[in-house]
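Only one chain comes next, encoded as structure tokens, the form predicted on its own.
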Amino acid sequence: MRTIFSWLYLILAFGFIYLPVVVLVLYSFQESGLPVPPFDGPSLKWYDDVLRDSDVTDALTHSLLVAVGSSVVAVIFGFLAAYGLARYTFSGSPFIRLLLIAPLTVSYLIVGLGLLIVLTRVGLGLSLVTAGIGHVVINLPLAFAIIFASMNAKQENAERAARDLGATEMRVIFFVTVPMLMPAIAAAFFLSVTLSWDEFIISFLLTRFDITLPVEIWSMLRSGLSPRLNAIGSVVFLISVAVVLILEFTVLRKRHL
């Protein structure tokens, strides 16, 4: 009986998680103009329509640029902060760590509004650059936490040995520390890309004309439901799954070996 309830619970849990995705993908192949039963298909016309829409493809490109660019910057700053706070101890280091991680507990709406006020006051026009700045702000604490948690005595001993052999500090970082922390760095990068890819509030507040894909989807929703939205959602889901699979087969598998 316990086994039956365990399997039932497992089926319900996975059904709750994945059923909306299955419905989304299924009705992206709908032939008619409404993504509602009965299913009329399959048809690829909505994917063709989406890929021919310059607004959607431009928004998709913008999302990729912002996600990758902001993640690179967040990981670089996160690594430097983690390295400095892990290798050098001073009286205020716990407080600085707290400040670095604190944005994880703050609503994206508050972060976005604060950045909007600051960036407009300094005269920086709203664009993909300002959206990227906002994504760095929300992804840097995550990158810092992942990399800092992976630093241990093993890397410190290897760094000390490299210095004893005459390596400069920069060579120690690039040829010892970074390679040993590469799984954590890659994990921080891919997770940052995934979060930035789906982020809406900050992108909505900090862009004007060159918008990202979540903002484009929101503007399309104001016209009502359409299989075009299902097709776009399916593409976004496919890209997110691809990022997770790359992370699993390149980083997490090496960590488990």
Second form
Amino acid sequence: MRTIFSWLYLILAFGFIYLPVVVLVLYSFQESGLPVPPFDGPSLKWYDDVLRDSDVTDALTHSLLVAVGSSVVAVIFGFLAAYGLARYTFSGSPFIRLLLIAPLTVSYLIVGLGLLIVLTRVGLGLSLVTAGIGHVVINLPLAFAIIFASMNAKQENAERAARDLGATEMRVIFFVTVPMLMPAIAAAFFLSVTLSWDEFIISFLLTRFDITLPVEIWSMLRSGLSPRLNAIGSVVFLISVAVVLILEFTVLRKRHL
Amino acid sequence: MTAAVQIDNLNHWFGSFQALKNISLEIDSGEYVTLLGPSGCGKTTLLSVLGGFLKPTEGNVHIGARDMTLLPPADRPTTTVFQDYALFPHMSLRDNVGFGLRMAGVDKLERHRRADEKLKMVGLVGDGSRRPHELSGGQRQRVALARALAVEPEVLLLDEPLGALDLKLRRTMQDELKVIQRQAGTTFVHVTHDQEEAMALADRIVVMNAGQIEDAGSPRQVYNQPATLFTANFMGEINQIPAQITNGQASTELGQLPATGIPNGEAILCIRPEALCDEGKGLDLMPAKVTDATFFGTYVRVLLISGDAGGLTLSAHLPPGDIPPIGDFIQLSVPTKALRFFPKYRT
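Okay, that's the form predicted on its own, but what's the structure of the form predicted in complex with the partner chain?
The next block holds the full complex; its first chain is the one shown before.
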């Protein structure tokens, strides 16, 4: 009885989480023009349609560029901040740590609006770069927190040994610190990529002519539901899943050893 | 390679705490020196100063003829074997050992050759491609040693290198360390809190306490003729007997004993347990009552109470075989040269 109940609970919980995704993916294979029951597929015609649409494929490329670019920058800055704060103590370092993590609590809308005001004032035209800046702002605290949390005495001692053996500070970082922190750095990177990949508000506010995929989807939504959107959504979902799987099988698996 | 070390008037403060007090020490090239003392005595601080990890508040360190006081670790002819090994977990053993050579710009082929040679020296043949996490504690220790020796330092610093190993392995590694030191000819400075380890390894033991050097000398000298009461105590079990000195004569609970070179007044008489015997050799002491006797293989440790009830507890290491019955009175004696007197209020 108890096991039946727990299984039921599990199925319901996962159903709640994944049913929308299943429905979305299912109706991307719809034959007719509306993603509503009854299902009359399967058909790949909407995928064909979507992948022929240069607006969509451009947006996809832009999204990838912004995601990877902003994540690289966020992880580099996050690592440098974590290294500095973990290795050197100075007055006010707890405060600086707090300031670095604080943006996590600010809503994306506020971050986006703030940046929009600042960037227009500065006179920097809106583009993929400005959207990337926005994504660095939201991903840097996360990258910092993940990397900082995994820094400990083990790397510090290895760094000391490296210095003892004649390594300069740059070489200590490249040969010892970064490789030892690779799991955390990769985790921070992939998490940043997934967050940037499907981020909407900031991209919406900070892009103009070249837009990212979530913004493209939003503008398509205005002309009503279509299985095309389901097809795009499925592609987005597939890419996100791929990133998470890469993370799981490369980085996180090593940690279990 | 090898070089002498000269330490002059070293003082170091951590905030208001003085960790090193006026340390001066000369270490010959090729010498094996252990810095021995309880935790917090400043021995690791002194090693950090030698390695360049700590700039002393005052004083100088010369290695060879050069003043090293302000040089960072990377620029010193010293390397360190750390207590926790501090191996690079993401590198193979060969790359670990070759790291210092890589930093010095030695090409890959030569680096690998020399790394393998050093791994062989510490008894890890053909293991070069393994990773540190595949090794036992003792093997990691060997890799750390090989890594530190690979750059052929003039002075090798060892920070409690055997502290994490079990007793048997520790004794084996001690023997190997000594062999390796003779082979390499490098000056070794080895920090430990284990007096047996210090005696097993050192040409010279430097005993430290509360940031100061208490005593320095060969193991035999430091054990048998300790300069201070602290050293006497720290180097092994010892009987401490209050004494009153009057003109070269000490009156103690064990009887009247000769005491030369010590001013009149209160003093402490120290006698090693193995110096006491029941065979009537040397000076006779007052009879003492046996309260306990334990067999230790090579000797019997006998606890006695001297004189009447409430007297002093003594420990004596007697030859195995004749375990005295508890409650018996035995007559102990001690050779004159085994008596060590220290003024009472100096530790």
